[in-house]
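There is one chain below, alone, in structure tokens, taken in the form predicted on its own.
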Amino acid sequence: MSQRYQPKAEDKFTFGLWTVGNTGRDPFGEPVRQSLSPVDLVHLLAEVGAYGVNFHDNDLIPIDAPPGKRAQILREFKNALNETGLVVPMATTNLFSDPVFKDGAFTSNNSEVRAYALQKTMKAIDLGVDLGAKVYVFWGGREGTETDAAKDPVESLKRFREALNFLCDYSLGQGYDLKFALEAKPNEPRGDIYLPTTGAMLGFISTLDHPEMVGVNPEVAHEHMAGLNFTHAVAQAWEAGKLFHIDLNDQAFGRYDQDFRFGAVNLKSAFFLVKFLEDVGYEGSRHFDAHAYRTEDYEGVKQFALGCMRTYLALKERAAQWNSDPQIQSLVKEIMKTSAVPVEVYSEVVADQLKSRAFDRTDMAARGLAYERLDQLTIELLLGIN
């Protein structure tokens, strides 16, 4: 294996204890690898070279875990984090393993349930920043329905809401530096899950109280699952301001939730989601929010974890070149046609400009756009044709 792509701190690489943790149970077959504690997954994070390492709350500290024992775990890993040098930049909560959470948490149509799914979330997000996340994650897993008879969408959405600025208003309360990010999924553990993409979340957050500090969450295999670009996806939240944090995984479009190795199957789709990402200088983690493959020991987790990381640094290699190429650049700057009037921003002269301009319609539809070509190129350039 090429020692060209290994991950430094710098790269932000991160990864959930829920990831590199997972033991290989699906919904046909037992665990295959043993469980291991917080403290063994953080050291063999940084065994592998990551920066950080992301939590539900119930990764880290049992659901019913006593006072006593709920100390130990948060001071042994503490003492991991400290060991290692990772750090803890976003947390979650988990309100969809528990059995109390099978109607939904914020959205259940029990009121005792929406009370304990905020109990629940202000105790996770007090864990999270005592533990310096900066980030907080919203996943609802089970905030949805099978069947339409059984919930209405309208008040579903505004007890969503009502949660949000509920948690809103306690984390600005508590004086904490911290933003939330809401992740989308269309479907899965529930026949239909609430707002399903994140064009849906993006349009949602406008109606919060406090939408400056809510931004999205978005996941490869999620948009992937409704058969969408997430490229698009991506470039949406960034253009909106709301790109605060991202899960990055693989997906063949329309199958269940895979969350396979980043760029393990769509790996054009990849190139052009890191190109993106690095061409507009986001900052935020690159989050492997993945799993291993169910064959895999622990051996095969720690090539998992590294293979994430790699696939990412090589195709941030090639997004330089492909920025820098001298074919690809003279074809893109061929293509970026620019116009003899201005149209960006509107005026009265730039209307009456162009309302008096004679277009010809038959030239400009004749004329080929060699993206044929343009994309062949890049292809070229990933499979390494010179």
Contents of the next structure:
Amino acid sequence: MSQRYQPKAEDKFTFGLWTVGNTGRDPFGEPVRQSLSPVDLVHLLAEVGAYGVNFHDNDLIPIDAPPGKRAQILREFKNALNETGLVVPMATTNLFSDPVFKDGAFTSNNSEVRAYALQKTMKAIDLGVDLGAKVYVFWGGREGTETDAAKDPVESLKRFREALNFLCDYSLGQGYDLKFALEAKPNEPRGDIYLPTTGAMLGFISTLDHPEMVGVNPEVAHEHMAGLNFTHAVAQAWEAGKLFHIDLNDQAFGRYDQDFRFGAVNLKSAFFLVKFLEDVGYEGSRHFDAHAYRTEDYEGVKQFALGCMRTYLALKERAAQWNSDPQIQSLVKEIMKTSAVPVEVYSEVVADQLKSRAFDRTDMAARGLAYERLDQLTIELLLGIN
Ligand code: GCO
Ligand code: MN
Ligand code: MN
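What's the form predicted together with ligand GCO like, now that we've got the form predicted on its own?
Time for the whole complex; same chain goes first.
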């Protein structure tokens, strides 16, 4: 493997404890890898050159840990961060593993479960902030249904909104410097999850009491599971000033939730995504929410993590090449020529002029756009043959 593409801190590559810590359990089989402690995982991530580590409250501290054990784990984890220089840019809550959340957390029909979810999240926010997190992710894995006989979808949205409003006020009341990032997913583990796409989340955010502190955490696999173009979802979030975080991985369309290594399936989509993030100057973490194939041992897990970062860096380099490639850029210039005239701002006069203007529809329609050539040049650049 080329010595280029070595990850550096400024690349802001982060992984969840649950990603490199994934032991390969799936609905059909038992774990294939021994579970590593958070401290071991921090060292593994440091070894492969990651910048940061993120976690769910219970990735770090078991749900039933007594106070003494909790303090010890925290001390050891902080030591590992100090030794390695890894940071914690993001934290989140596990509101899906424990059986109490079998019908959701914030949208559960049971108000006691909803109150417990709030309590658990407040404590997890305290923990994340204590470790330096500036972004707090909400992924409502169980916030959905298998049958719409069970839950009222309007009521569920209201409950979800109330919970987020409560937690925004909590964070502000504590004086935390924290932003919330909502992560959409269409299904898995529920039959259907509410607010299934990034676009749906963006619509929902504007209904909150503190929309300014809430953005999104789009994930490649989640939009692909819904058959959508991920870069378009990210672009919408970016344009709205709401791209607070991003979950990078890969996923074949129409399959189960695969969480593959970044770029493993849709290399061309990954290229346009990286190009987008780099072109607009996204400054947040490049977080990999993926895991190694179940066939791997921990050497394979390291290769998986390295692979995510190397592919990102290689695609970033290709994006810079694309931006300076003479053939590609002259085609882009040609395309932009016809799009350079903006649609006028409305006035009665402008509208009248536009209504009486003569258009040569046939001539406009007859022009070939050379997108075939542009796309092939892109492909050849990705293949390293031009
Ligand atoms: C999934 C999700 C999760 C979340 C994580 C952080 O499909 O399981 O992507 O990995 O990102 O819980 O909130
Ligand atoms: Mn996911
Ligand atoms: Mn995710």
